[in-house]
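This document opens with one chain alone, in structure tokens, the form predicted alone.
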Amino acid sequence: MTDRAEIIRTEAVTKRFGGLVAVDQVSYRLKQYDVAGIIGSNGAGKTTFFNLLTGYYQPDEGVIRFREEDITRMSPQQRVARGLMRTFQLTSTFDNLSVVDNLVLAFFRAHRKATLFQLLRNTRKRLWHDPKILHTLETFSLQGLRDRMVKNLSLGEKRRLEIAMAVLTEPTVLLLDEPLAGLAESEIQGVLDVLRMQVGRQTILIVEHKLSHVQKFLQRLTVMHEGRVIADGDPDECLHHPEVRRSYWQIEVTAGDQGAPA
């Protein structure tokens, strides 16, 4: 099998806020068509390597690459427009609208150039027909909400069209910010399932609290600690790795367990 591409890189990244290190000389890869999650508890330095990487922060020291190229101090605008696309803690959807109008806003901005003003007077009709907009109502099971103001939606059906909006864009990377946050356990499957149809399409990264619903999703697993990661790799590895247990399960590790890999 070819080996994947690499699409990012961080070398030695670190994140202070006054006195306290938030992330602490954090070196991290992601490879192509990964399905990538970090986990850790709060306080652990998740969200702000999150906003390192999507560029709403920047780091005190070290490196951050694109496709080798350097974007450590780039906008989070630039970054949207070489491929890094994040969606949020709470969704960020325009409530006003209808839910077809928010796919053919999303599409529009990122496809074609002009200001909201334009594409509302101009062409926001032409396009709710546009097949790319009709094949992903579909695809994320929104045909039934098309019409419906998204203040009126679920908070469940909220992040379905969230993703939706940010796929349509068709980011080289997916950057998803507890997707699962709030969601009642019926609307986390079909978030899921949202998600599932983008593997091997898209490189997915993912922060959330929730691993018991993302582990068998996941390929592969970090796990950050005080700033630091702590493990990489197998999913399952991972949390049974000794300073994971100690550090984010907070179980007792015997002298037996010092030597679990890595």
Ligand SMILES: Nc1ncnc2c1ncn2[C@@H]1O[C@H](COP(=O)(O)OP(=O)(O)OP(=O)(O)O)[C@@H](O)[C@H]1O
Given for the second form:
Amino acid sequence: MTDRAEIIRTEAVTKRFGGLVAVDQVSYRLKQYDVAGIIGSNGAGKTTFFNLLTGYYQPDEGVIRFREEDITRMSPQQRVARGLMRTFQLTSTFDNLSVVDNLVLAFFRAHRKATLFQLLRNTRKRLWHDPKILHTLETFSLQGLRDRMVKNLSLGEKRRLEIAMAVLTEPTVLLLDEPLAGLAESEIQGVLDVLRMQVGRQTILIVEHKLSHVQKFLQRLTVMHEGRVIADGDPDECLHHPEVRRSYWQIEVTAGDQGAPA
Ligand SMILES: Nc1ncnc2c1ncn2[C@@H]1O[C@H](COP(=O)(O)OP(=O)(O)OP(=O)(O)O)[C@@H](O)[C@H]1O
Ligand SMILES: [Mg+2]
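Other form of same protein, the form predicted together with this ligand, not the form predicted alone:
Once more the chain from above appears, this time first in line as the rest of the complex follows.
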């Protein structure tokens, strides 16, 4: 696995809001099929960094590359069009349509050029039986919810659908900002289970506030603090890194972490 292609590389990326340096000289690399996480306490710069990757913000300094191409000044739409990534924000659900219709729309928007109107009129029902849609319903445990209106789903079910929709568009990187936020403990496992199905097929980058949920899932961890990366690598080693222990102890650390600050 040493020669996996590099997908994303940031070089000393900085983003300021007035006098505040929200992201400070962050150099980050993501390789194909990485299952990586970025954690950090409140205001560490995680969401800002995420927004720099998606193009929602542009950095004040530094370069962002996608497969070596400089995408620093590209819009979110240009990045999506290149297949770089999908995020929740870019794959919002239609709450008055059924689960299966949402999947069909996500699939259609990514792969064909037709207006929504044409789609709803002509081809929607045919696509209900498309092997890709059927496979997605199965993989994400959505068969039983197939005809349910999205507005009647629980938050955990809706999160599974959102991830399914993102995966259907076959992004190079599945970028998720706090995919577990707001979920009950019982729903978290369901979402992690569907993400686990993508390991080895999909490059995954998760930005999370709560470490305990994703610690076992991640193969690689990056810890941010006050805009800077203070540790990067094997999750367990990262957590025992002196600077992480010093500056990051506000973050919940699970009971199993011997050596973590009390
Ligand atoms: N649009 C903005 N305008 C001004 N300041 C901002 C803006 N967005 C973020 N900030 C500031 O930048 C810093 C980093 O914020 P960011 O949202 O990236 O943190 P975070 O790591 O995602 O935190 P959280 O865990 O709370 O989601 C914070 O001090 C925040 O107040
Ligand atoms: Mg955030």
